[in-house]
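For reference, the chain that follows is the form predicted alone, supplied as structure tokens.
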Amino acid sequence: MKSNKRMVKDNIFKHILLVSAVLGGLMIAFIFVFIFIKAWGVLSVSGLGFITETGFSEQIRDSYYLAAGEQTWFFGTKGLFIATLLTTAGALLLAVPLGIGTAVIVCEFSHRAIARMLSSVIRLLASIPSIIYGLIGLMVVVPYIKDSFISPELQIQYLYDPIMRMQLSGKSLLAGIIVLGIMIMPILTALTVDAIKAVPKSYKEAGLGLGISHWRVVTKILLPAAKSGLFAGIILAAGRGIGEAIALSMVSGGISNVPQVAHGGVFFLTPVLTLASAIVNKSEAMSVAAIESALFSCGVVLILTSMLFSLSTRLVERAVKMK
């Protein structure tokens, strides 16, 4: 009786589940669905020109004074798509190295108690709403570059330069890397953690068993057995990163420049525009249908960068674990 019972319930309690993992698997493609049907619109008449053409913040100040007959639909984000990237990528090379090694720190360089604190303190950094690192880095960040790296000279040699006229304000790719690394380092961190973690506690005491020094049992026995967990991370922060919005609003300028190498320094000073960030800077205006269609190909850009970095994450992953 007791075993039947048992069944019965086992049954329900995967059937349960069964229905949860197709629902959410429904939802998820409704999501997908319903956002490129409304970019369908943008993304039939502008094509790969959506993402190699420039002018989107001119273009979204000329469809929203046109009248309804008149609108286009021709987008071009290659600017934003560019300061996606960019973003991302400092951001990630800020925050790899210092999460790393935080999180090699907390787990085996320091006292358990001082260990437990931080691995605390560093979730609870984690979970720190984004608008507060954007405010932080409002209130620090842009007013330190503004005050270290712009003099009076240069902003008036960029804001009257014959091909990108630009303020320099402190609000630039720079602030928003800083901000950003910031940010996603303690998800980073405390999936770093979890991965050492997770190392079994034998792997660690042959490598000291042998003569090894510790740091060497760290670098050559540890992280690379916990390389699966540190991929996660890089993941995870990286698709934070990619889809931030508030924060990098705050601070990077929210202008559709595409940062030229030509000017040297000045690259990092250049106020730039992210993919997300111009959702968000641009809503007020999407009950012009063009716009609206537009900002959903943003979403659609970003949804398949996500997924595109994902799958060479898991690539390589996948390459270093063959070797």
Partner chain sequence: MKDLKTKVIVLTMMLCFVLVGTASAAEGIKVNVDGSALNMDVAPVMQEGRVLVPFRFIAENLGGIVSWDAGSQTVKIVTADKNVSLPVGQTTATVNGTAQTLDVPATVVDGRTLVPVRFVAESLGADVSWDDATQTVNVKYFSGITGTLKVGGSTTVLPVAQASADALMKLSPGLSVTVTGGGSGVGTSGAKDGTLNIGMQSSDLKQEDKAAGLVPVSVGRDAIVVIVNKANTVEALTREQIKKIFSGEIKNWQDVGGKNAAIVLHTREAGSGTLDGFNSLIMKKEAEIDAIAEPHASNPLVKQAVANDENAIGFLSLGHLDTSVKGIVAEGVVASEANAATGQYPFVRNLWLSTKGTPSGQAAKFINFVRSVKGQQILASEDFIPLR
Given for the second form:
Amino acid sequence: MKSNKRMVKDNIFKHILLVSAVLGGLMIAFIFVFIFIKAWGVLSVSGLGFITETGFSEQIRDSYYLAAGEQTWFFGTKGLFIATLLTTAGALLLAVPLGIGTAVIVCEFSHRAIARMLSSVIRLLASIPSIIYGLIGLMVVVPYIKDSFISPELQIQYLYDPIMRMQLSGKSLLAGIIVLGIMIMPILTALTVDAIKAVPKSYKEAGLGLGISHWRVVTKILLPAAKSGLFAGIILAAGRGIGEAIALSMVSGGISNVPQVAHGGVFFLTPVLTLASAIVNKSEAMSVAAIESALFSCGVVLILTSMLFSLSTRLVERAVKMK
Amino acid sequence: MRLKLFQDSVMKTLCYFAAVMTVAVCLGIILYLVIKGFDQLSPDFIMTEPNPTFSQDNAGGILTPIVGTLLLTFIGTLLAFPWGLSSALYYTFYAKKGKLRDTLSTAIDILAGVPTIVIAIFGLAVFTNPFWGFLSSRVEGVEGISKAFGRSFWVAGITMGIMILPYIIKTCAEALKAVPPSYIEASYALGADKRQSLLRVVIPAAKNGIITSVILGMGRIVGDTAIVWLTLGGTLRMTGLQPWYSPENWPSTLQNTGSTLTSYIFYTSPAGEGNMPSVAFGASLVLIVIIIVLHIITDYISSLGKLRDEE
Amino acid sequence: MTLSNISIAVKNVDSWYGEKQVLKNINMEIEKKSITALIGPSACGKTTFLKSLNRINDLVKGFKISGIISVGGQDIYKDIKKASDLMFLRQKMGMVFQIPNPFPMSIYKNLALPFSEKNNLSSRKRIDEVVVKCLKDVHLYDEVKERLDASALDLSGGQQQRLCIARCLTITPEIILFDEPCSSLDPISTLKIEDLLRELKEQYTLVIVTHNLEQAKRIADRVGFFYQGELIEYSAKDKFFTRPRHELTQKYLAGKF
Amino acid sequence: MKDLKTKVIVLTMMLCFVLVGTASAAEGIKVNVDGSALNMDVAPVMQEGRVLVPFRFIAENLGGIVSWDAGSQTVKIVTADKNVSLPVGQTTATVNGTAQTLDVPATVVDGRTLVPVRFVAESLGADVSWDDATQTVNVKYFSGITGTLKVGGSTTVLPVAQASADALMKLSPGLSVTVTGGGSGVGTSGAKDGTLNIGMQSSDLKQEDKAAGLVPVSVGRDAIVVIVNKANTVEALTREQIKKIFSGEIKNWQDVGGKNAAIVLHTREAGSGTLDGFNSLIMKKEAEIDAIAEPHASNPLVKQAVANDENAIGFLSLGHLDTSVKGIVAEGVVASEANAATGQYPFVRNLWLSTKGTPSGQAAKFINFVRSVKGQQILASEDFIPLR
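We have the form predicted alone; now please give the form predicted in complex with the partner chain.
Below is the entire complex, every chain and molecule, led by the chain shown above.
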């Protein structure tokens, strides 16, 4: 009798969990479907051109000022797409070494009190809202870039540049990379710390017991053992980078340029617009149906990018594991 | 050997440098906010309500944004935490390994990359449906159309909950997975069924990870701007029946719009129209202090747990 | 036991975890190329003692030690200051743990990593040779030669433990410390390991902590009995099992704890 | 901006003096609108049992814009929802196109046109009662409103709407007005799809939005001022020059009398009401703003960018102009509220509140409140240009 009651309870418990899991899954699916439906108008017209063609800023302007019947539903976000990849990749290049380095110090090479302080600092950094990063980027990073890299001569020169005319004002790819890098570093560090801490202590003991130096134990044994956690951290940080909207919209310049390698170092001073910050920047124009659909299409591209990203990392991870 | 050790120490120094950079950045940000915002801080600033104006002298204080931040965090966490934890339990201990789980974890990764403004628009679109009118309020007197306003503490809180749900599921699942299977086996061996094992052994064992996941989620709510701006209305004040703080008006307060510290910072910073940077910095400082307090509390909670573990 | 025959000499060693004393005045000499078994009930200090020998206990917060432990004439706590000297010490002493802990990488890499860390600039061919030799020494080669690139974690428990022993052999230690190496293994794997230990003592000094009296009886040359942090009795195997001097030892052998 | 405030103060003081001077002539008849006494320069007159007052006072306090057609000798009052014309000396008036009969016609006394208070107030939608004991006409329009009202849209109009809502809610404790931001676009789409009762716009509605049934009512005006860095030597520009600069035709400051340096353009994001205003007032579809111009999300961001770059040019809503940047003299006129109010300054746009269909009920009352004397004072205090 008693065990019967227990089974019923167990069953109810299981079903409660099931319902919440299904609801959670449905919710996520629902959000995706919602975004796709809203995006369809532009995507069906633009097709692949949506990511292979340029001219997003001008297309938004045209759509906004033309009457409902005459607007274009064709949008090309090549510049946004490339800027998104560039800012995220640049931020990762900045944040991954710093983050892993800090995590290694926290886990292995610092006094407990210092380690505890460091991890508090990291978690604090991880929870500073992006608007504050944006604000500081705008007040500190952008003026710094303008003062140290952009001369009046350079400004004039690029106003007439034959490849791509642009204004250099400090809001740039570089500012985006720096702000985004600082933003995702603590996330990366926190996740790396967790990953390293999750490695069984016995590996470390075994390594040290074999007379391998502490540093080598960390780099040759602990970090490889924490690999999947590290990958997860990088994916999450990259996801955060790809999706970061507010801070980037404040510092990256807001124009859908494709940075040109031919410009040399000025490549990094190009004002850019990322997919996510486009959604924020142009949201005031969302009352126009075509623009609304275009912005949701940016959302779709974001989703597809992260999907591709996450799948390919998973494949890499699997390949690494096989080895 | 010597060369190797030398290389090691060079690399180690670089790592120390990274750690120092991290601390420097953090202290730099906080110091910057303190320098820029400290003058603004006063009991008056914290205890009065803000005024909607472009004039810095009449800006008022940040009482309602602070309350708004706390309210939203509370509602969002209250929704997402049990939902996320029970989903994580299901996916970790009941669901069969395979496609479903893979798909879900991919979906979660992807959702992390979707800007919250998209989720905000989603929330606004869903909750302006008159069916959800009880969460905000119906819009009266527009002929031929029946719509809900779709902006309120309830709506924003729920949208926040949905926004952080994937994170909570993911981080909770990770914490649960980290519990050694031997614990569960031991619990089974003592005659406990699955439910009892999960509730009495697994969840307590994963407690710290779960707390961390909740804190991360709270941090995201506290720090989000886009969802607040769209689904909470960005109205600076509490707009329900006044006075909003007397208990009989709480239901109305929750059904109406308001602001949070982030939306207030957005409004008052150059990014919004408010044009009151020093007020924005003052509010940022308060926001950081709230976040630090949140951290101290969780550190305290987890240190309690640790002490017990060590005994 | 002549002086030249002594591998490890322990004099007046006390140690503490925080305030709690775990080893009390231990004196012991460990003979070269023999198997010394340390037995005793749980939490009697035998594992602490073993882990003091290669200073792995340094990792434990609050661990303190006094007295002298000398390995090859060197006082390992007082004479070793630099991290590199500690590494040399540990390279002289392999260690095998209670639960098999191969690194989460391929079988091959498990052996190649410590070897190439110890010996700089080794050619791939030389590494291959060492890997094969060490695997053969632990009789694992035939079982895994087809899948050296497979993850070490896919091996069975017994195989993993032999792999861990092979891993120690790659750094050509003088001494190998075993911390209950068979406690998580099935009887057949246990027997295999015991056979292996008997072979290894031809070349190495082995110190083994074990719970299993029968195992000590089967393989040890000398046996030490720890009880509540003290070394109660330490003598040659035959004498230990047939004519134990101390009352506590007799009780323990009679299974009265 | 300062001199406007001074003007208001001086005007109020003058009114007070006038009031003191004529109070005895008023024979004690008072007119209260929503509990506060109406201060008029001409005392109310009792005629055939009806109280007559100067039409401007009663109409403007109820949010009406009044005009006087000298040809047909007609008083015209336009509010958000009502359109009243009242010929002097006749007993028929038109309210929203329907003829109505008065018992006492509007009359001219001492050169001032007086209208019957009850008729005008009632035809504008107010309740009127006569308190014989205190000899007071009580007009109730903005008090005692109940229900809810959702207002949203342009962040430029937001502070005015919020302050007006606060004032209105103080008069009508049963009314709950929620004011939310989001931008002109949100105001337009919200008003169209029914999630807002009133949308706020700082730019003119598009034809298609009007076709969809949105009715905009102007509540005030705002000037757009072109700004440059304080170190810039250029002081004045013509519209033509500004247009050429922003379209990229003029790229160097020396072409407009400055030094040899690149002109760095700062504009606003699409959807900004200020940008719409700039386009319609300055670019006038003759040219487009150069695509390399840096778009900003708000007025302060433009101001900050221009303040930090010696070679920058941008444009602002006049209310945001301060000493960190320099306002350009446009077409020879200094950008100031006074010049904008007189119409001399060329770049002035309207601020709108719009509803789906002609405003009615609380929505009409809210819009009328913003257009009333009190509402316009609030608007002026936020540095916008009032309707009157």
